[in-house]
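Next up is one chain by itself, shown in structure tokens, the form predicted alone.
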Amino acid sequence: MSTKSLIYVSFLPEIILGAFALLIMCVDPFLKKREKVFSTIISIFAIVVAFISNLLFLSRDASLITFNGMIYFDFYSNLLRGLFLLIGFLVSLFAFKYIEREDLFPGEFSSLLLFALIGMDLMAISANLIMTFIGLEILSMSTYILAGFKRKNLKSNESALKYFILGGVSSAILLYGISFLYGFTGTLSYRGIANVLSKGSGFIGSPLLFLGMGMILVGFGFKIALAPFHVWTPDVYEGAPTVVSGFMSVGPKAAGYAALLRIVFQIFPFTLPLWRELFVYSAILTMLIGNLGAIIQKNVKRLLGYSSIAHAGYMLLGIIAADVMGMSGIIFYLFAYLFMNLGAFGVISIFEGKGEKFVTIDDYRGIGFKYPQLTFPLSIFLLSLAGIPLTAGFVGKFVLFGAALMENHMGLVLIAILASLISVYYYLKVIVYMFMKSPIIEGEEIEVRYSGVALFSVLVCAFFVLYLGLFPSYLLNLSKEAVVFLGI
């Protein structure tokens, strides 16, 4: 394959997503209201085609830098792009009838989702800090608009405004960090920066390097929702449309970790003592704040918002371990988190009804045996999020906690186990309300209407939560193969 062909092949999924996003924007204005569903169908088709193209040119042996030194073409980028496309596919399925029910705009939603996926891809395949920043901003701009997609809803508008303001501040901090790093090393290439830092131990103690590195980590901490940069999460998740909240809980988090792993282990491997201690304190704060905050929540979306903060802290243990087991554990956990958290938000989007009326835990009283096709999968998702054995969440936590323990972080692991035990209370609380509580007023249970597409999506998520809990070895092995390309 020629060099020119390799450039286009390495960038093919993004080209496909971009072309179809523009196609939807051009076609949607000419569709009648009842034909608007074709925009969603086109976006699903685009994601499937991009996923197939990613598989066809899978690179499991070589690690190449293409596109004038801006893009990595390796198995790590292929695997993470596959994860992002799975996220987009499931979100599109959940949004298929949700958008129609809430009288939203399928064309705009679909094109914004495709652009968000492009941004996520760029963050995973980037070999240059400018490309990483461009990907982050494409993702952020799309997500800001999606968060406020219910234009006539005040909570949705508030959600978008908060996210936009805080996101703009975090992006500015990240860009300042990149500029400091460029001033220190004279390059923005991952390999170029690493080469400069590897030439002398005197660089490691430089205040300029420490400041630039710290600001970059702060910028990513906001996107991943690490404490103390987590404050936006519950409010934004509560106000955003539920399918968007589901996307935000897994998409930006996965893209942030994908980029952070590359930066930490391809740019800063020589500064391990500097950033590891920062991550330890952040992980402790993130796990405790997330779980303790979730206990008092009555709104299910806010509960899952605090829960997502806690899970960001669990995944941070893999970076702190700084070995193959920890890194592969993060990738496995991202896949597991995709199915269990997006599945939970999918069920919530069905239960809440038009206008998102039923979103409190009290609304779930007594519906367990009335809608078993939805409540049993939701129970599986919640048990997996709690880390109960035989689920994907348990395996993910076992690998991450085990990796940290092998690197002698006993105290950190004990705190993580304690935090995980706290989470069992509020996850089981929802299950207890569904199966063991009676409605406050008899006959006022949620009346649920759902499409076959939504039910299919829920069942797919439940299947993979159980499958990865029972047979995790294949994905764990793929994850280990992928992280080798990070140079660990």
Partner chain sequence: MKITPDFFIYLSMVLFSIGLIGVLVRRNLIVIFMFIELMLNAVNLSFIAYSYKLGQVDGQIYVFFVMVLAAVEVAVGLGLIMLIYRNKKSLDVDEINIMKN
Second form
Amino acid sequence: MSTKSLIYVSFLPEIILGAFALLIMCVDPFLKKREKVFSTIISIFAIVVAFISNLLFLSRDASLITFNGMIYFDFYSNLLRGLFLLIGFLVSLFAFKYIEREDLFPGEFSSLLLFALIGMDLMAISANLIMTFIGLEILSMSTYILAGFKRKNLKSNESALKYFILGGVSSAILLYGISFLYGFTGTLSYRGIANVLSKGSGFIGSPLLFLGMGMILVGFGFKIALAPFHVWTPDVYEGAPTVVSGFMSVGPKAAGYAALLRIVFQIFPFTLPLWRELFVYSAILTMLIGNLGAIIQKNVKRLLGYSSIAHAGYMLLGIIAADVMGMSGIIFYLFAYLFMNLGAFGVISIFEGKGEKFVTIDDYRGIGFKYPQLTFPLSIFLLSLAGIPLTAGFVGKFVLFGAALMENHMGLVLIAILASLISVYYYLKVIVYMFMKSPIIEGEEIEVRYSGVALFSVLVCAFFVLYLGLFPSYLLNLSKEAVVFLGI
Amino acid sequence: MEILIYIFAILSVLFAINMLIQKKMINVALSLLGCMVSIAVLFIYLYATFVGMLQLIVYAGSVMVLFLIIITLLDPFGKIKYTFTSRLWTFFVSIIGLIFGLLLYVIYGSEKKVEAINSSHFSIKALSDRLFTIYLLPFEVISILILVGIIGSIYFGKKNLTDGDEDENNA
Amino acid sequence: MKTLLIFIPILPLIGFLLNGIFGRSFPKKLVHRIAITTTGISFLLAVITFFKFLSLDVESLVFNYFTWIKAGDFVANFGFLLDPLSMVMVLVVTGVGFLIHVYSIGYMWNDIGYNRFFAYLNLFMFSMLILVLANNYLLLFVGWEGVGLCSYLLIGFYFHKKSASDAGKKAFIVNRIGDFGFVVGLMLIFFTFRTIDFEKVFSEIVNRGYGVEAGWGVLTVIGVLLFIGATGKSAQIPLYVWLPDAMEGPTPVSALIHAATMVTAGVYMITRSNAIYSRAPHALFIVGLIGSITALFAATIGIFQRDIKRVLAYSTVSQLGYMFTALGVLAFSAGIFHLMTHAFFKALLFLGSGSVILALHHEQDMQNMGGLKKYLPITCWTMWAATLAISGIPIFAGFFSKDEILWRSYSTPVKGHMIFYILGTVAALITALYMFRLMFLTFHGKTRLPEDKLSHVHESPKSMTGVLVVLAILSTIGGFVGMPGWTKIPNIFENFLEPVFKFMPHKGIVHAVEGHSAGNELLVTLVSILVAGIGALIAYIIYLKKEVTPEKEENLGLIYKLIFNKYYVDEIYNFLVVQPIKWFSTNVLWKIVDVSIIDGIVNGYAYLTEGLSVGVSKIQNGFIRSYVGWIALGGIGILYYILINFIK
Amino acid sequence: MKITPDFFIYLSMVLFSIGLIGVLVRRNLIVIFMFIELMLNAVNLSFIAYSYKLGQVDGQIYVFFVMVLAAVEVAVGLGLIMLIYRNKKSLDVDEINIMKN
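The form predicted in complex with the partner chain, contrasted with the form predicted alone above:
Once more the chain from above appears, this time first in line as the rest of the complex follows.
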């Protein structure tokens, strides 16, 4: 392959996504109300095509930097891109019926989703901080709009506003950090910064560098909801349209981790001890706050919001371990989390009914055996989130905790185990309500309407949760191959 | 010349502080405008002529106009509430102090050396050379951000709030 | 054989899936046919495997089905370990499980959650079989969590009862504490040995030359941590509180899960880890001490309970204590032996009590029973077999296993073995006392049931009594596989289990008994028989001769009334011994220690976490500006942390 | 005598801190957005000052991107504010507080 074509190949999935997003924007205004579904179909098609192109042009053994040093073309990019596309695919499937039920606009939704995917991709593949930042902003901006997608709904408005203001502040802090880093090294390309840092021996004590690093940590900590930058999570998840909450809980988090891994290991491998110490404290806080906060929640979406904070904390253990096992554990966990959390949000989006009426745990009383095709998968998702064996969540947690343990973080692992044991309580509570409580007024269980597409995607998620729980080796191997490119 | 820059620097801070204490939205907006213009002057002094101009056009021109439109649309002269209690004040002043002290320390400790400045490094030609070679991809990609912004502002700003009714050309 | 073995757990899983997903639309007959066929075939397969295993004449077989997790240098296989220990466990689980499935047809017939019940029961079988067949700690943990999960589901089965869901919650919280210990122990094993395969861990211990640890070495810590897990699952002090409450579940569940199988998981796990425990005397001492104290403590609480199932529940806790006592004196095979016989007679006792409860239309208070022998003859006589077995009356199964434990704790020279022996013997007396009390109050004497109710009492259906009879036969003859040493008949059971203990450092201790004379052993046996006889006699005098009913027990005036009676000796005895014990049992042990202190601690944990939860959610006050403040403060905190620690 | 770049960085710090404090203390939504703009402006100043100090033009290009971001943020943000004002008839950020705990 010539260099020139390589440049485009490395960026092909994003080009495809962008082109189809534009196509949707052009086509959508001319569609009649009941033909609007067509936009969603286009977006699903776009994601599938992008996925195929990603598969066709894999870079399994070479790490190239293309586009004048802006983009990494390596297996890590490929794998993470695959993850993001999978997220987009499942979200679109869930959104299919949801948008129709809530009377929203499929055209805007699909194109924003595609743009958000582009932003996520950029975060994972970029080789330059400014590029990463642009990716982050594209993702954030699309998510702000998606969070406020139900325009008449006050909760949705509030959710978007909270996310927007806090996101604006945190990205200003992130940018300020980037500017310090620029001032210190004179470049923003990952490799360039790493070179400068590896040359200068006196950099370790340099305040400017650490200031920049700290501020970058704030920015990414906000995106992946690490304590103490997690405060927005429960409110925003509760208010946003359910499908969007599902997307927010997996998408930006995965992208944030993808970028953070690159940043930590490709820019700052020399300052790992510092990162590690900060991460240890943050991980402890994150896991405890997430799990403790979830215990008394009544709203299922809010509960999952808190739980997503906790999961961000578990994944941090992989970075703290900073070895192949920990890194591949993070990527594995991102996949596992994608299926279990998105699946859970998917089922919630089905159960809540028009106008998101049924979202408290009490509404789940006694529906267990009435809709086994939905409650069984939901139970699987929740058990997996709780880390019960034979599910993907268990394997992921085990690998992450094991990796941290191997690197002698005994106390941290103890806290992590304790936190995840606490978490079983509130996940199981939902299951208990479904299977073991009768509705407050007899016969008042919620009536559920769902489409075949939604059921299909729920079952797909459930299948993968179990599959990854039983046969995780293949994905773990892939993740290992991918993280090798981070130069651990 | 340098005196002028110092004056503008002080002006920008004064405008910023004024933003904190003004009671009317319109006054806050005007202070922001003043602050931005002062900063633009500083940009030009630092050989960032192009960016300084952009600052004037993009910020002072369009962004501020947007703000002003919104303010006039909503409640232009109504007074807005503060939550300045003495406790809050101490809290924020201490935050200011903390940030400031830290940054002061950091910058003070950093290298003082300034590269030999050659103003030709900062020419518009040099800038566009880099922008359209190395930074071509970000330059292209940021258009997506603008696109997202357009979709967002139209979507939120659309008058018709009855979501999903028969209004067909409302993308 | 490899494929044969995998089907043993898979079949119940299939049953669960069928009944769980489609059960609502199935007719009742189909539901139980599915459940029973799957478990029945699984039992048959277990028997076939057993004979094949015997014919192969090997110590153990490992079947790896596939590589489960492989990350870094960590490998966990999905594999089964077939050795005498897991063989015994599989037979007990599938056998007793099958019988209880059959029994449940009759017992649960009129229950609305029929399919749900069988689905859970099958899921439980699956998890338990995974637990006992696993060839590594991680897979064992899979089963461990699985049985716990089914247990909560089944305790809270009658969910419209508040007490039932509370009990489920309590079981859950308590087991979390235990699991914490277990998981940390597991992590520590992984950390120390870089593997979690049983055989690899144990041979690593041997290869690295770990000797018997004098102080608190790594093996001791692992041992203690795993034991914390075991106390949770096997209901030992202080984590036993959930078990008596677990009686809120349907009776067959109490029989299967809370008596015969799941609660023995801890015993199994420690026996499996014998290579670790035999090198960790401190851990072993803790196991034995907790076990023997639990045996006595729970038995004492059991004396004056009025609810028939609660008596049996405390009795289970007490008998589990015996098993741990056995482990504590390195008599692993005796522990497993008692586990097996206990599975027979305790399942029988629970199922028998279930039969009584069903006959009396869900009456569990023994105050309202008595004289039921006439109406429930099969139930009565089968339960007598179990009672004699649990009390340790010769020729019944429990006699051999309990006697073995007492003899070992008398003779094995490990730390504290005499304490264990004395506690165990006293507990044996009390065991006989409360069991005979239960029988007398339920089946003998004058009936305290009103006439109109009495006319409705009739024996349970054939499917239930049949199971009772089978279990009664097992409880009677089940002990002959492990004859005591003085009879000079080889102990088949112990010889069979021998290969399991090949990683122990000192083969000698297991056979330390041989150092003692057969006469000593006979003496210990006689003492335990005598003790059981005394217990039975006391029960006979008080409850049959004097016709003391639970209500009278409650009545303080009882003492004065009895003083005017003619049996002075009895009265003085009653006054000096029975009443203080009763007072101690109900007021101190049950009301203060059990209900207040231990329950209080458990509830305290719950309150603490909820309190913390409220605290955490206070941060989330909904104000955007305060959120910005948190982010700013967090950022400043990070920057200052860096400044202080990293900038020279 | 040229002014040293460090002076501008101090200045940017001051502006950034004022921006952050503005977000914290002001209750009007539009004003809060203005303060976010102020923070971004401070970042720009810092970029330019460093670009001057390093003798590189790259810093100015970054500023260019930041400006686009700022403009987009204002556009979307003001749209959102309009929406909220229409739904809620209020611009007070402390009244936007349905979801908590």
